[in-house]
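Quick heads-up: it's one chain on its own, the form predicted on its own, in structure tokens.
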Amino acid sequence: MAHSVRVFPTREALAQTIAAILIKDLDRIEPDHFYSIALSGGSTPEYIFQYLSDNYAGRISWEKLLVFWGDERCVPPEDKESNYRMAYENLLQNVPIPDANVFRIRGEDDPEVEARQYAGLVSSMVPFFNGIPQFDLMFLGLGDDGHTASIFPDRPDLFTTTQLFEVAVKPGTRQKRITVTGKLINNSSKIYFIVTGKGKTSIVAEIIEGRSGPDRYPAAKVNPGSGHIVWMLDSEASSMLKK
């Protein structure tokens, strides 16, 4: 897997770098053009969203963003488990991004129907590369079982399906989710894996150092054709990497 690894002493330093990346990328966008981004859920993105809201509301060209999600739980947008709600409360409602630029996954609708509709929406809004939509930037997280987005270890087919979004079920809870598939993930222009804390240090090391094949962890199947994948880790998450 072609990748680079960046290690930050704190979550704050990581969030500052995300802000700098967005400022730089958006400043390069020509007038009347947009930058497509796919958000992820989780506690670390929640911290980053809040940090951007508190410190960069007036310093980033938010109006140039087209905001999508990589996955969503099949719950209404006001539900406490909604990825949309988390992003909205911690970031979107606090920055000058037009409502028309935000495209949530409708977790309250029929999952199979919404997966198809969201794939169509992305296809209509995001420029194509290699015959399919290409996000400018996709944020991904890492679960303690090695899942990413809502692609869990029992669904390796979600990296080979021809669909752009599909319905997944979280093992254990059996909660339905709508998730981006490997086809769309690996066509992204840039992918940032954001992982913090001690809980996933072993999996991080196994995947980055190639000690565990892609058959074990879905996150190990992330390998964009662009080759631009960056692991953004805090010192705890990187602690088992070989120096």
The other form holds:
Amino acid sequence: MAHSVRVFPTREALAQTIAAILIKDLDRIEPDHFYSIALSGGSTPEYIFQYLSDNYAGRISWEKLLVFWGDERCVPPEDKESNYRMAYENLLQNVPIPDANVFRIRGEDDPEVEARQYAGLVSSMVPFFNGIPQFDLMFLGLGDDGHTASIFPDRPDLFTTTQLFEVAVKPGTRQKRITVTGKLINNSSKIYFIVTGKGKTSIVAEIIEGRSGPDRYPAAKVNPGSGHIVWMLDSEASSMLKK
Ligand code: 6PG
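Starting from the form predicted on its own above, please write out the structure of the form predicted in complex with 6-phosphogluconic acid (6PG).
What follows is the whole complex; the chain from before opens it.
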């Protein structure tokens, strides 16, 4: 897996780099074209979204973005658990992105029905590559159990399924989720893992240094055909990586 690792001294520096990447990529988009992005949930994106709102609301061509999600909790959009609500409150309501460019996963609907509906929506809105929709950029988080999106270690089938979105269950809480599958993840043009905090130190080192083996952790199975995968870490999350 050809990947690069970028370590930032602070979450602010990481957020600034995300902004610079978006500015650069969006400036390259041809007129009447869009940049399809898949967001993840979690605490790190929450900080980044708020930072972009506070500092880049008028400096990024937001209208060129089409916003999707890699996963969603099966709750209504107003629920505090909702990834859509987190993105809306911290970013989408603060920047000039047209509502028509935002495609939330309907967590309030029947999960199996919505997984199929959302796969159809993504297929109708996102350009194809290799016969599969290809996100220009997918953000992924990393759980300390090695999950990514809502693909947990008990569901290796989510990296072999032919579906683009499936229903998963978070171990422990048994909360239902709708998640992107490995098929769609690994067709992305660019993947950025955004991982911060000392709680991720060990799992980050295990996965990046290939010590876990490809079958133990879902995040270790992320291997886009484009080869463009960047681990964006803060100094805490990266502290066990071999220098
Ligand atoms: C979710 C995310 C999930 C998250 C990781 C890391 O819906 O919760 O998609 O995969 O990215 O659990 O979360 P933190 O950044 O909060 O550690």
